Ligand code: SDX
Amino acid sequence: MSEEKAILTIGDKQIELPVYTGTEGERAVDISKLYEEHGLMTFDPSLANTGLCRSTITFIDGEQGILRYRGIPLEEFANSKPNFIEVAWLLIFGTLPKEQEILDFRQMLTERALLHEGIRQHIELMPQGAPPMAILSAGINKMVCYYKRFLTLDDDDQFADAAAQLISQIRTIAAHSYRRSQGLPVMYPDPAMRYCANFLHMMFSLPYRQYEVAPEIEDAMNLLLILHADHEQNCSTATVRVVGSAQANLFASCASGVSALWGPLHGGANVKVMEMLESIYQGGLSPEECLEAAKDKANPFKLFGFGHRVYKNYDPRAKILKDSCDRVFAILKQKDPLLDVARKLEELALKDQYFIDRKLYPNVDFYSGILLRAIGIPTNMFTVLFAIGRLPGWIAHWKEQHDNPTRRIIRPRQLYVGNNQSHYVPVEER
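In the form predicted in complex with the ligand, what is the structure of this chain alone?
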């Protein structure tokens, strides 16, 4: 129950509104009865000032650059031996899994890794240059065509079954789509391998030569997926909630999340960052010209990988990724000139008044591509890897909303600014 009140004065009317305070002190004015009781709506086109729900999954403090999964700081997952499946469990089921819970979940993933031949054949029929995100979204939706039991999830066991199916098979669909794009035969999942190693095996092994997964690469892959696992009400997660609020099934809701993530202002930015860095490196724009283009309002160019709706400080994920690049390159005895380009660009931007005034810092996408490239992931698969990482977050938010007894369909209002009433005119009189 809210103690604090806000007063909205409009005309000679004063409307009292409840004010709620979140666990970390953020405050929200409850306007949920405003239209029903006063015929008034608020106006917030990008929902930047609007809380969609109460959630216990992820906390972000954009001013401080804080990100916590179920209260645990992101950095603590990066320091220990990164284990994506452990984090997926934490986000979805709310607690750190016990040893047996991890073993059981891992077994569920192993048993569900193989695609139905119908889905595999559908991927085979895709044109070779088909966008991987289109294949991924279609593949996730298609699962319910072959596994009708997932259309309605009536209890926790059915939900866990569906979650394991999605998390396991998103990886297989992604790898198969990559193999299709390379004109290579698919590699089937190896039940002896753990999550990330199995994905890399399906991506890079050949029928006559097993891809040897270096432990450091497997760790880097786990870390990358952990860093992308959830981010409260970002565009794609909010999309999953909107679609799920209509009681659409979990697979249709997550497939819609893939579509939203594809956008270059969201998950698609990691591809745009690499194209930007590559063009600077190849002697296109200089870093300085890049910044000027990004600041020019007449120029649609943005400094991809910079800026964030919530972070007005350094994205903690970007910090971890930047440090990981150094570590992985040292281990692999590799260098990537694009890392030097990225560093130069960051250095210039962080000193530039335009970026300082707008609190524009590197976000998760600025360095992720360099690490993905070091692992051997091709650029056109970067956003697919983002989706593999983000899937547990989508599932967790879908479940949190699904389990909420007061849930309602999400249906915003609008401010109509079109024609007043007019009348139909027959075509011969127009």
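All values reported here derive from a predicted model rather than from experimental measurement. Residue numbers count along the first chain shown, from 1. Note that the rigid core is defined as the largest set of C-alphas that superpose within 1.5 Å between two forms. First, how it differs from the form predicted alone.
- Annotation for R358: C-alpha shift of 2 angstroms or more between these two forms, rigid core superposed.
- Relative to the superposed rigid core, the position of the CA of V310 differs between these two forms by less than 2 Å.
- After superposing the rigid core, the C-alpha of I170 moves by less than 2 Å between these two forms.
We have the form predicted in complex with the ligand; now please give the form predicted alone.
Excluded here are partners and other molecules; the one chain stands alone.
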């Protein structure tokens, strides 16, 4: 219980409100009874300053540029041999998995990688040019039609089974959607391959030629997914919680997360970065000219990949991705002119007082698209990869909310500014 109180003064009335403190010192004023007891609501457009829940999953300090999963700094995952499945387990179940737990979970993923034929046929019936995110969302929703045992999840074993089903098959659906868009035959998952290598196999192998996954590329893919695995109450995660609060099943809730992630202001941001870098390179603009254009309010040019809603410092994910780009291009022994443009833009921006004063630093989207392109992922699949990475976070938040005995349906209020009471007028009198 909170011992500290905040005093809200409205006219001659004073209202005491509890103040809670998180484990990292964040403080929150509890206004949950404000309307019920005093007829007042708070006004917070886009919920930028509203705590949606208590959570033990992810901590972000935007001022310091800190991101931790279950208390573990993100950099510790990048500095060790990256393993997306291990991080997925950590997020969902709360602890790093023991050796037998991770072996068992990997086996579950292997056994569940193959799509039900009904889902595969459903993908085949989609138009060839269908957006991959539309196929992904529909495919996840379609799973419940064939795996009805997951409509209710009453115990930990059943939940682990459902989580494995989702995490394994999301990559199969994603790869199938890409193959469909290219008019290529389906490549089935290979049970001998690990998670990321298997995804790349399903994307790029041909019946007459196996795609060979370099260990460094597999590591880069693991790292990319880890960096996207969770990010507190972002748009798609909050959407999963809102839908899940209505007691919607895990699959429907995660499908709603895919739809939210589809938005260009959320999961599609790295596509905008790539389009911008390409236009800079093709248009012959210098990075210096681009920064000047970005500072000119009258200029329509927009500089994507800088600044973040939460981070007022360098996004820790961007630092890690920048280093990963260097390693991957060294292994591939190739260059990407867009990476050179990006590096120069960053170098100039970090010295420019305009960007320093506004705390506009590179974010995760600034380098993720370049890394995905180096791996061979086409631009229209960028957001799909983001969804694969973010899925464990969605599952973890759905579980945390589902396990909370005091959970209630999320139902915000509004400040009505429409007409006062008016009356219906028959059409002939209007």
